[in-house]
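Just the one chain here, the form predicted on its own, laid out as structure tokens.
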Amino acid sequence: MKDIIYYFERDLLRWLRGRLSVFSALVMPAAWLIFVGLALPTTFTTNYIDFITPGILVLTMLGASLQGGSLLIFDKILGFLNKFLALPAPRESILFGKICFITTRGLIQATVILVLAFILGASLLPPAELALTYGILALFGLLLSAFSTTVALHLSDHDSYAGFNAIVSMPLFFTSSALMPYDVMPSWLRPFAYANPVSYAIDSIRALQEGLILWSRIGALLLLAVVVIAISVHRFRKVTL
């Protein structure tokens, strides 16, 4: 544990440091909730915020979590992970610090747009379905930081991974249950947007405004997570650079 946090209190650091990342990370989720959630006419919900907040959650852990892998990038292209992999203290210690960092950071932007969210008329939730929201989130936080920072192991600079980034992001969000329910969108979307990850995420925050648990939501992103989780560790443990 202490190899951990030192990797994950190094990666925070330099973050903190950096303002300008700590606010841009913040501009897209905090633009689609006010300019889609407050602008956008709707049919299907008398409160668009209400049904559009899970969605922007998810979005905000979404990019926080692919954002991540560049940080391993920067290490590579420094020398940094080299120097790092040479250390006696295991090889995984590395992977877990920046999981643990780039999940925080986005459980941080999650509360940030949480309390935007509150502002603009989202409905304030009960204090065990806003901790089980977190939990969820940083479930879906963990599956995509490992699969960041395992893609980014394997790619040699920032284009490439920015490339990568593009590729899947906008697409993975678009292809969800973010802006509507499975009902109203064209049917040869919904498959599509029923096997996606993110809307595992988004179904199971939006069923919590409810009072319901998905269990079968929620135990899907977690099998997904220590597959992902397993296949990054067996990489980092192989990989030579």
Given for the second form:
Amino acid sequence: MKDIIYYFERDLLRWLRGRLSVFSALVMPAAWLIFVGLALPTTFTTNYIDFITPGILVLTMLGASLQGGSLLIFDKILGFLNKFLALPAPRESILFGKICFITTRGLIQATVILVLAFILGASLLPPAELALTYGILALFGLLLSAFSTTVALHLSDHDSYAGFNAIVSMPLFFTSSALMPYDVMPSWLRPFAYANPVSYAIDSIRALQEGLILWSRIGALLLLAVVVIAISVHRFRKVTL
Amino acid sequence: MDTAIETTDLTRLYGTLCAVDKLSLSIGNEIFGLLGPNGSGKTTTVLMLTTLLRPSSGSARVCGHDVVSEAREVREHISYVPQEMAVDIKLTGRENVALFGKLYGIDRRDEKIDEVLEIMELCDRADDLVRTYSGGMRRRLELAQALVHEPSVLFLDEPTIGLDVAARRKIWEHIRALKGRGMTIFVTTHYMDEADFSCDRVAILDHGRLVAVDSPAVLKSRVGLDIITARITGQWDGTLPEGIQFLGEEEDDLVFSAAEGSVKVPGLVRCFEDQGASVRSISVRTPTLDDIFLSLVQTRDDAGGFDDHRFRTMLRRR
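Got the form predicted on its own; any chance of the form predicted in complex with the partner chain too?
Zooming out: every chain and molecule, the one shown earlier first.
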């Protein structure tokens, strides 16, 4: 258990000491919110900022998680991973250290968005709903970062990881319910959007704005996270070069 | 002599490429050097012994534990420093060592960290960011990380690669000192002179196969012949006094081998002069590990067509 904290600490320290990386992590989501949230012409809602904020929150977690996989790629290329794998500490601690760090960094970015959205006129969620929002985002972050870190474990260079990132993030992004509600999207897109795990998170957070808890969507997300993390742990335990 | 590392027919295949071929070694408390040209299977061997790569067949035991079935026990007794020089430049030297101290779960952590930093002569720079360290210091920092849990066996993959002469010498001084503290050191290197000077025994690998294993002194004496290099002007028809063999020409020099070379020199000079050639210079040297290495290892260039796919597979999986 402690090993996870040590690996987490290492990544956190390295991130915090790179000023530019911290700056960009905080500014990028804000830019998303402003350009996507305020600049797109919309007709289906009067309060677009309330509508788009959950989408931007989840997309930020998606981006942070997929980008986070490159941490492991670099550890691998630079020789750190070999050193860690030769340690007696359980190998899945490497995985959990990474996904904790990636998710934490994503939640920090999400906080920037929440604050900014409030400043831009979004309605403030009551404490319980806000806590649940964070819970859903964390769950989504764990799922995606476990996935990206495990994919990174099996790729050998940064270019192929960038390729993977592009292939996965684009479709997940555009076929989700982030940018428009189900009733305005083209009918062929609807089933894809509904089945997309990104939408599970977005829909659950949107429902919270109306005080509803979509247990089925949250449950699906939880189930998916458990399965993906179980597979990831198995892969990390078994990994050979 | 306790056996620290024992391999029996250790083999690793990458598809059709045999990276390590039935390697059997028995290594006690010593500095053991694994030598070989690029792609001869050195790193593959280290990866198998450090439990990072599964052998295709054969077995290996490190500190009495099997590298496959008792991988965790093996990892508790070893440290591995890969050739990439992986230290976090955004952390301080102390933080880098502390990470490993924590992950190994050692007792009296702070004391131990100070101790290994002291051994590696990094105390006065311990709280500086590693970004400001020289290559030699970074390598010493890696050794400090590797020492923090007092391993029985230390695996070093090309520990002096890319370092300047002074830094290399210092690394080897430290390696010898560690052996003095009872540690077994398994090291791969390209530098024959370093292996000659510091290793108790060396093994030479070629295409994954063990071609020689012994102390550098024994390997050199096995050839038993001195190398005579002569530069002459005029014609020489190829006749030679008894006991001298012509090896070939190296640029303008004629190279010969002979037992007790310095005794044979006057005869050789006389032989040249009898034919009207004059000797401009002549020198005798004992063979180095380089000569042994080159005589035992086939050069890669004449090994037939270059199989690009195989080469990539090997590099990637290495």
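Numbering follows the first chain given and starts at 1. Each form is matched to the other, and the largest set of C-alpha atoms that superpose within 1.5 Å is called the rigid core. Quantities reported herein were computed from a predicted structural model and do not represent experimental measurements.
Q: Superpose on the rigid core, then tell me if the C-alpha of residue 31 is displaced by 2 angstroms or more between the two forms.
A: Yes, shifts by 2 Å or more.
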